[in-house]
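Only one chain is included here, represented as structure tokens and corresponding to the form predicted alone.
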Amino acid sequence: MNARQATATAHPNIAFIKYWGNRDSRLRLPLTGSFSMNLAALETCTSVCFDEDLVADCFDLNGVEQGGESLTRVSRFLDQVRALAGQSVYARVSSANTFPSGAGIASSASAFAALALASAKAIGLALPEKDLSRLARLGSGSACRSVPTGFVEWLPGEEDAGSYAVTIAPPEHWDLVDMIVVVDPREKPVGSTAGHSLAQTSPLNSLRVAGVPARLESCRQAVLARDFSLLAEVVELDSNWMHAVMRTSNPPLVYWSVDTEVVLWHVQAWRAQGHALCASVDAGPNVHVIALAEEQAWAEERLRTLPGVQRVMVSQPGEGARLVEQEVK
């Protein structure tokens, strides 16, 4: 047979406490761990063909061919797999996702996971869960967070075996809903991967940094827990030191936009007339609203009337990498 082929599907994932800044930059190793959870409504689907009558990888996004740095990724990827499989044979990529890609909503997640899963199915490799997240984290190093299911924590490690993302607590765990709030579905001009290299130029780093183990430690217990109140008092510190590292970086990261501003605005106000919500943004200017679910019909009625807000995404939490049955041609 010429061609070997595998279909995965994977789902981005939010971080309650964020991944910014390596240790390692090639093998992707973190400053410190992190924790989040799959988002089940939006979803990445990979099929890897590896034929060998091709010449060279080919990779194409929603249908369109790809090329320059964004074959190359792929392309880089893939030498790892093959590496790890003992062959030499290209392959053919195909992927889609079914929400905006490199908007700050963590493409690169579900990208590389489903990638790394379809992969290694296709070349034959059979990997445990732990090896998994490892490929994974090779392609990007929030992708190893998407590779397990439900609320996840990715363990830093010393070196290459030791980092990788656990399971904490499955899908069903808790109640809770995402409300992404698009305020702007553009890709941003400066991407994670460069943004990372940025973050020790910060002179808050080293205090970021210092602060993650017991930020990591209450969000656990939030979520083990379910103690909303927690968790949004950890979430909303983290996602403030990220941005402020962001900020004080050389030169300086701004994610945030002015409809940004608006939507924490009022998230802070809401939660303080009671509501049970809070808010978390990635790399990028659009917001994360976490909720319990019985506040989502409220909170997204009113989300979707502020200004600049484009479009609101709801998503439970979500499965990690999974394939997808496919017939081989």
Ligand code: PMV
Given for the second form:
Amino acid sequence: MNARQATATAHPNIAFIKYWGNRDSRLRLPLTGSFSMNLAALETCTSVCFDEDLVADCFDLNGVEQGGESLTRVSRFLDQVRALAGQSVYARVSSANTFPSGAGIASSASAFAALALASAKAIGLALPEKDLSRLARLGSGSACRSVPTGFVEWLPGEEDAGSYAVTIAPPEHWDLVDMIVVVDPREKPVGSTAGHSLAQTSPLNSLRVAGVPARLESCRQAVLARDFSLLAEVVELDSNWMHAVMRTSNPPLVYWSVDTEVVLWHVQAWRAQGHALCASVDAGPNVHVIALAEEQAWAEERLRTLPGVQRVMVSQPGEGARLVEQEVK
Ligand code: PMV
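We have the form predicted alone; now please give the form predicted together with this ligand.
Below, the chain from earlier opens the complete complex, with every other chain and molecule after it.
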């Protein structure tokens, strides 16, 4: 047989404690650990077919043939898979997202988690979850957190072998929702790969890094004890630290828009009134409003009416990457 195929699906994740900055950007070894929740409602599904008749890798996303940087990134990733398997065969990759890419929803996380699993399986590598998570990390750091199920921590490690993500609690452990408030669906001007390399130019970076172990501990404790007040406090603090580093980098990175600020202001005000909500922002202007599931109807209705809000996508905690039968055409 000269073609070997596999299909995998994975969810993006929202970081409660953020990953920002690398110790080693080639291996994507992070400056700190991080913590996230997979998002069940959003999904990337990817088919990989290694075929001896191909003369180069090819990649289509949502039915559109990709070239340039997008194809190069996938092809470089496949080079690492080929190196692991000791093979040189090219692949066709077909991928579909159920959500807009480049909207601060970390599509690279679900993309590389699904690609890691599908390509490893198709080429005949039987990798344990830890090694699959390491492999996904080489495509996009946060992708290593989309491999294990549920609430996940990325152990930063000292070198490649020790830098992977593990499940802290399964998705059904806590009935949380992430309401993703989209104020601008456009592709962001500075992607996270370029952004990470600016972290060390900020005078606040070392202070942020020094505080992460304590924030990770609070986050772990909050999730395990289902303590929403503790979670809210640490999630907002950590998001603010990351954006403080971004804004004080050289050149500065400002991802928030006026509409972002309006949403954040309201989330603060509603929490002060007693609602179990908090907010976190990734490398984009959109706001992730994390809440107890019982707050969803109340909050979603209000979020939709705020100025600048284009849509609200709601997600429960999700599973890790897994193989599926249905091929992406
Ligand atoms: O995995 P990357 O390189 O796309 O970086 C993700 C960075 C943030 O989304 C801003 C934070 C995080 O931990 O997900």
